[in-house]
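Listed next as structure tokens is one chain, alone, in the form predicted on its own.
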Amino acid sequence: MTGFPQFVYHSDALYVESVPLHQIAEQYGTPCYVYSRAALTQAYRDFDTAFAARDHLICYAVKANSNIAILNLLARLGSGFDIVSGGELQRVIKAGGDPRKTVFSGVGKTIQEMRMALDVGILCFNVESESELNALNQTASEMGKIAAVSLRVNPDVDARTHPYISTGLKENKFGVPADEAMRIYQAAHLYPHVRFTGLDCHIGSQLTELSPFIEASGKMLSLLDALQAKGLTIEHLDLGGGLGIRYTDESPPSIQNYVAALCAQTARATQRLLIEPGRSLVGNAGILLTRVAYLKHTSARNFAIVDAAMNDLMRPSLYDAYHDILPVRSNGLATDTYQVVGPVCETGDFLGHDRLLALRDGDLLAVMSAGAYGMSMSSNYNTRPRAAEVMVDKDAVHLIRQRETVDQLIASERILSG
């Protein structure tokens, strides 16, 4: 057993749904991202079913994984989208997503991005500063439009997650303090081309406890009460995302328990509830498939040098994040402790430290829980083409992104003349 329902061993070979992973490696090469359609679909339906008794909209956080095949599958399931750039908006539209079910988050929206979003008629801008609000009001005025807005409120709640992905403390760059939000909402008449429609917060990512969510939603309800007492109409309450997944021994709340807690906490609010899950939808739906290039044994350590690197999966190097690393096929050898590292010229280029594995040159490994912030954070460092991506649907394998070539990487570069 692997602990990941759509990735299981049969006769000592690791499968995704009904397809052996070694078959995918033979056909598409490595490194390669592999996703399970069934896992992705089940995660979305778990959210949707848990919210069945409440008016809601699930807005998938596109930054987690922005492949248009994944966006298209979610759009067909009824999902909305949470975007943080104009490029992500273009991906949503290309994938068949509905702009009217799309919210635009992020602290640094450009005027061009605002224009694009206003032109296609997105559901809402999650505004993160007074300066941004002024710019949006001016841009909407120039276009003869009204921008629907939620203020992203910083509730000053400790998410108890990695500091790089904690977004709800007062020292973070995100959102506006509650007292400032109250003042801005009351000054709505100063923004004739803005309509305040919602109230938003997001406290961080990879949260493994319910208490931070409950604390933040409680503070949002208090602000909602104060706004309504002043006669302001709020149509939706956006409680953000951040629900964690299991990478190793974490015990995050189930989707059902998470949604039940949010619904119970906000039971007296009649507003539509929006949430912005990303990792909890796609994280455990994907793996990174890699092959051992060389085994290197030294007096200090044993190294398994694989063909995937920090440019393919940044999370271990950036966050010291842990991913399970499993053999794709059993080879019958004795296990040893390995540092699983890539070929990039950085000591920080690793996928896993001190892993007990039975390995030989050429063996395949599956880096688990890589569906979120894997491909979307990948780069071309060391002029390494980015990996291929495939989606498995039962016994069918679909290429959803071709492997890049070096010719593609340098095509836009120019040598000086003269």
Ligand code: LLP
Given for the second form:
Amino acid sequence: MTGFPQFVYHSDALYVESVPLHQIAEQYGTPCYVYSRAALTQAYRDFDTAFAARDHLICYAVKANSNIAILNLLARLGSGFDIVSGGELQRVIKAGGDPRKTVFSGVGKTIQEMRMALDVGILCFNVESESELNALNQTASEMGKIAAVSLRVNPDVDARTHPYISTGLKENKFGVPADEAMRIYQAAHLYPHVRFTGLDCHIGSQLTELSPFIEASGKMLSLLDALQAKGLTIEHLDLGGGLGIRYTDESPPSIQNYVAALCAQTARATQRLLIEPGRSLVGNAGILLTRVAYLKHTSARNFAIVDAAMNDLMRPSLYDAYHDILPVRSNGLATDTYQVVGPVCETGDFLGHDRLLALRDGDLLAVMSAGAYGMSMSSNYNTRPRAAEVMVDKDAVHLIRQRETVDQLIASERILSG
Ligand code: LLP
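Show the other one: the form predicted together with the ligand, since we just had the form predicted on its own.
Next comes the full complex, this chain leading.
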């Protein structure tokens, strides 16, 4: 039992859907990200079904995993997108996503990015400051366009998650306070090239409780009431992303319970509901496949040096995040306690501490729950080409990103001529 329905053992070998992972390692090499189309589809459908009674739009947070095959599959399911850069917008378009179902978040949008988004006609800019609003109004004016805008409100709610990924407290850089938002919406006449269409918030990521979501949506609803009392028409309410997943022993709310809570809390609002889930759509749809290069036993500790590293999966090093690490095939040996580490020259380069595993050189391991913020946060540190990515669909394996080569990495670098 792995706890992940699309990643299961059949006679001691770990499969993704109908494909043994060792077969993928042999064909595509390691490290390699492996995704399950069925898991991705199921998660999207769970959201969509839970929202069935409500006018809604699911805007997948592209930053969680921006591979165009993933964006394309979600677009085919009807998903919209939440982007935070012009680059992500280009990916959405390339993947066949609909700009009119795309919202643009982030505190530092450039004029060039605003232009690109206005040009393709995105659904809405989630604006995070008055300065940004001025810049957007000016840019839209130069282009003879009207920009649809939601202000991102900082509801000052404690998401009770890792401080690096908590965004809804007043000391965080995100959004504007509710009273300031109220003032800006009422000053709409100052922004003739902006149309205020929505209201937005996002309080953090990997939330494992419902109460912060309920508190934030309650605050948003009060603000909505106040805006409507002033005669403003708001068309949609965007409640952001943030639903956590199970990495080990967390018990986050189910997608059904989460959506039901958002719907119940905002029941009296007639507006369309938007959400921006990232991790909860892709996190448990992917794993990182890696091979043990060497075992090293010292008097202090046992190390399993694997061929994936912090540059491939940064979450353990950056957030001290826990990812389950499972054997791809059992080898009949006795278990030992291992530090699972990569080849990068830093003590902070680890994938897991104190893991009970039975290992020998060359064994394969699956780092679980790596579908979100894995590949998308990877780097080339130590001049390590980034991993390949494959998507399994029943018994078919599709390469969705080729392994990088060192030639590609250095192709744009130049030696001084003199
Ligand atoms: N909307 C906005 C405006 C966001 O900033 C984020 C994530 C999301 C939606 C999606 O949140 P999700 O549903 O995935 O929790 N690298 C970190 C997570 C950073 C999240 C940043 N913002 C990690 O690996 O845990």
